[in-house]
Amino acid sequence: MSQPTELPQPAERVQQRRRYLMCRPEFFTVSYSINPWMDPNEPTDTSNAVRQWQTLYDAYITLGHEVELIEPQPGLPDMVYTANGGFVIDGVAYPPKFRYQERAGEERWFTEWFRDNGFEVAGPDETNEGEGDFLLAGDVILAGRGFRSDGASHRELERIYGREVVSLTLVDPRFYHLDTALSILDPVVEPGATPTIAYLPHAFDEESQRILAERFPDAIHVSDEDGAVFGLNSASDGKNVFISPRAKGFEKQLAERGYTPVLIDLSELLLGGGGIKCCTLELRSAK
């Protein structure tokens, strides 16, 4: 009698301490519409947004991560989405240059925060929305375009950081930033190693799908059902992955790969078109 086949054991994941920048949503509301999720006619609850945000903040602190805070400013309700406030590698900060005038007022506050906290500030000359469209995957920067950040900003990134930048084109307006359609699950890997990512294939054009399949053959493909609740708008420390509790399929996929899903409900902030990653800007200091 043949022996039953043993299923492969998931890889053991290692947590890495992260440093993040967040902004308390004290002035959160939806008073304009610059993405398909925003409806000024739908009521928002600022106090609930603050409570949900606090749960995410507390989860980071409890798990040993360092969180810096930027002061919220009246009249800038989207400052809570700090991922759009810049991109930081090796202590060099690339501030945003927002596509929409409604968010342009945030630029000076993020730029000043970087300078005041010891980061070297470089650029920007080109339209970009920070870590919303730029994700560090090992040695490579994955860069989104199509709705917010210009392709020219990708070339600016190459010049500033001296790293390969891989351009990916988004085609579904629901997933208007790269961080809504793709998540880096291994924030630090050995030089030359390929990190694990998760993404929603049809959020990208055919050429970008080909690039992702070629570069990340072991990636997790997430369903539209989980993408539509911003399941991919997640943060990972290499072991713990902070995701929406409504992304049930993605939760199961992560557990099967050896990650620990940490469920955080940011449904109030989704009314503004943002989730966990949107509220989390990674600060990578100089080595």
Given for the second form:
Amino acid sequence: MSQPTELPQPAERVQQRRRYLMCRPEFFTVSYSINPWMDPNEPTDTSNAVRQWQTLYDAYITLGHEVELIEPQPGLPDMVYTANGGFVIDGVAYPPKFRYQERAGEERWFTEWFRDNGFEVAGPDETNEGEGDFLLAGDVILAGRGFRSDGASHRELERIYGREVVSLTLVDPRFYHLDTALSILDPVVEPGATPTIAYLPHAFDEESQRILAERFPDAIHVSDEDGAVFGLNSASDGKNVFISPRAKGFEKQLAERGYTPVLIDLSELLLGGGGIKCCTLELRSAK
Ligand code: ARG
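Give me the form predicted in complex with ligand ARG now, not the form predicted alone.
Let us now look at the entire complex, which starts with that chain.
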């Protein structure tokens, strides 16, 4: 008689309360193209963008997170993607210096918001697009380059925060920000511990793939199919992972690892080349 085999139990995931900055897409449209997803000839529906964005906002609030809002500005349709509005650790905000002129007008609004809300502002001297390209992974900062943020901004980050910065090179124009190709699933871990991450290996050059494999041997590798619907452009509180409903394989992989996928459809905002993570800036306050 065969023994019933015991299935491996997924790890117990613990939710961490997060504080986010978002911007209601009241002026959202696609009037220029600065990434392969944006086609100004394709119609956009601003009220649909607002409706979809609201479902993300509501999900964060329902699950106990705090969401701050920055006032949207006319003529700055990409301001909804607040992940590009800065990078914040320990109450210190590093504002963006955008690659393209089309978004440069956002810089002063984000900088002002940080100042008005009690954050210390440091830099920037170098071209960088905030949390779109910088992700905190335990003690280290993973930093993307290749399309938007400059390698020099990685060094500036290192000086400002006194943390190790690991540079990763993006090679596929569809995945032009780090947060479109890599996701941190545990926003807070014990000092010295490594969080679980998920990524799309071939969005990176070979050297970066090697670094990721070495540092994150337990990472989830996402399929091209799920990457291509911005499955990795997700937010996680350590238990709930907010993802696109179209990333079917990733949804399954997350559940197998004990996470709870929360499906949020931001198809309208994908017309601007952004998703859930792009609309979410994490505010890590001073302790
Ligand atoms: N249209 C915006 C741009 O190209 C989208 C930004 C997406 N943000 C992100 N964090 N990936 O700049």
